[in-house]
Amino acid sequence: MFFQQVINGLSVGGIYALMAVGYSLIYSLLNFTNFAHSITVTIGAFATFYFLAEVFQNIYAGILFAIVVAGILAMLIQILGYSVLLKKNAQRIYLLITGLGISTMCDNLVIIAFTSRFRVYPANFSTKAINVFGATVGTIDLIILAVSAVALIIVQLFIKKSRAGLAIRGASFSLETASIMGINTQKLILIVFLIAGALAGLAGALLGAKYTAYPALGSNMANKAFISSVVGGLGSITGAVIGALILGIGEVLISGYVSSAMRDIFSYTLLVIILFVKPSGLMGVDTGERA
């Protein structure tokens, strides 16, 4: 039972990852957090279930579908939304406030598209079951698990070894100063949107699988993946990782062995003790006033 729970917990914060690698990314060059990173989830879920139900259902074309789809709709969100804000150079908690109005926007507009009414995937993983060491672990959590692991890993091989990945990492010690460097800047904030709206459709889409889809998806789930960046340490990806599993396997053993009313109380609770004990995280950098 216990290694079924860890299986479970594991496979949602693999999902919880996914959406706060996003934010740290964006956090880690603009110094702000982008809380419209949460409608490129529920975009994802949404893409995934009508490509399914319109076009081919196979779950993996699917997916790299809301991928696309998500982070084409975040570079947009950069352009349409921050780019001028950032060119006058504005007080991060502009941005940060912009961010939120355009979360609220779209998650209504969404509604006003889809209804509100859940919508299952008409194809989807196997819903098997599997024996693993005398616990019953469902096919679907391992594969969630294994991609998460995957997209993950892609981008951290991307930061490290690509000249962008390089760029990126300079720019986040100072954006300024990678500018004088001759970085075009603005292509690599497009960039970095980029991938944190590919990771955020990816994540929106195992959850549609996992779950359903509905248009609050996003907003619920980003929640969770925002707690995970801020207990790993905002602009720290491998803190956000750490954060993510930490939250994850917590919230299912609590639901597991408490009580599922306990699981949002639970998270909560640990972003105020870590605001309280360490307030730049497990692996962050106390780096002054950010938004």
The other form holds:
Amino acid sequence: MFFQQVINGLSVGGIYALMAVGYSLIYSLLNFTNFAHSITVTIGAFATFYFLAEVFQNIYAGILFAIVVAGILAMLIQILGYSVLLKKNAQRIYLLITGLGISTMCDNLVIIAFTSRFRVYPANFSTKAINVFGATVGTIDLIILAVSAVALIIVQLFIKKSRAGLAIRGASFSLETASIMGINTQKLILIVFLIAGALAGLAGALLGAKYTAYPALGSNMANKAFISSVVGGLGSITGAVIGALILGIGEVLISGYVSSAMRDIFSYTLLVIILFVKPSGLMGVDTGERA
Amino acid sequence: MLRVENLSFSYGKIQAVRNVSFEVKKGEIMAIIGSNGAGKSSLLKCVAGLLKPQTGKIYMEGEALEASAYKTVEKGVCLIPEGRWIFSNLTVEENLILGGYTSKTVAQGIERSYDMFPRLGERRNQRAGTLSGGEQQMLAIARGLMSNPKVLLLDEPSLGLAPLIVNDIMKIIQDANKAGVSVLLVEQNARKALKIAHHACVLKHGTIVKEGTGTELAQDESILSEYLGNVNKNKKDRLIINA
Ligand SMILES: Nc1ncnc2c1ncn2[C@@H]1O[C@H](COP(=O)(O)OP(=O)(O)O)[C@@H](O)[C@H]1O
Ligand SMILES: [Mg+2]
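Alternate state requested, the form predicted together with the partner chain (shown: the form predicted alone):
Below is the whole assembly, all chains and molecules, this chain first.
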């Protein structure tokens, strides 16, 4: 039972991590929280659903489609929503408001377009439970855990080893300095939105598989991912993953052993405690003001 | 080679640069001297594409430059800013690699940097934020040279450094120049800058008030005494000690 709960928690935490890393990447580069992030999660789930329903009934193909669609959507959000403000070097509060506006508007557009029904994927991962070390574990949880881990490792390798990744790390220290190295920072920002969107699309696709696709999916889950990235330390990718795993496992264990009504209370209590004890988060460096 | 024509720039109501024109010729070191607040950094930021001038044009080898920092680097103009702007979260070597972001010869550039500054080679895997001020200035210059620029823009490279290190830095600027890089050197430290400059001008309240060769201006007592009058006591002492 306990082992099964931990695997379940890791799979939930893995999905939170996919979203939390997106918050952290954008925060580290631009010093604001992209509140429009959640819509790319919702669209990831719906893209998978419609791909499976209308095009081709293969869950992996559906997930790939969701990654592409959500990545493009995130870049559009940057181009149409934020880029003008960023070029003017607007105060961060305007970016936050813009993000909230985009999020609210898109959530409603999704309801208009797809209705608020819960959609079950017509093709999905195997629902079989398998036996691992004497415990029964859902195949779907193992697959979600593996897919999330692979995606996070790829992103981490890209950031740590590639030329563009180095540019992102440099630019997260100072965009202006990066620009005088000959780096096209607008393009770099787009790449970061693409990565964040692709991860969010993957998260949405997986959430749709684990639960169902519905319009509030992104906002519900992104809240938890945002808490994860704050707990881990906004701007730190490793922190985001650690925060997400703590939250995922904690939530599942609390629902399993205490009460599922306590689950969200646990998340927000953890957030409050971290903000009191170490406002910069577990892995964060203190930079003063955060938004 | 690098020509600035009628350039003006203001931060809102504060006009920092007024109708400035000059040219850096191929192979020369040109110095712009001026006291604190004269508009030197604003001028260089305009040239580097970080600030967009309200009027005026900048030409590199006859081609007009856009107000875009990365495109300016691609055109062969590289700024080493006041305060060095080191990526202190990255290692020395990662700083150099980013300096060579537009270069096709990064490995050679890194090797050249370590030949030029053995201290950087010894600290290649150290976080750049832990270097001393002088080492950071060396890294800033090495990083700037990584893009193989045709023109190097240097904003007060001597700022905050001990006199002996200032001499080293000036020597390095001269070496880079002898290797074929044209230099636009902006300094408060007038004596040091004029000593190595082929041409120079004096910037005051955002306008050029005097031009000449380095030697001419160095001998122009009215300039130097007025100039010295504008700097604070510490700087003045430093200039005299260095003289
Ligand atoms: N970001 C800024 N906003 C407003 N005014 C500025 C800014 N930066 C510089 N200034 C003003 O512009 C003038 C020129 O500054 P600067 O170019 O830094 O001079 P210098 O480099 O010669 O010391 C000064 O009066 C300074 O106060
Ligand atoms: Mg200055």
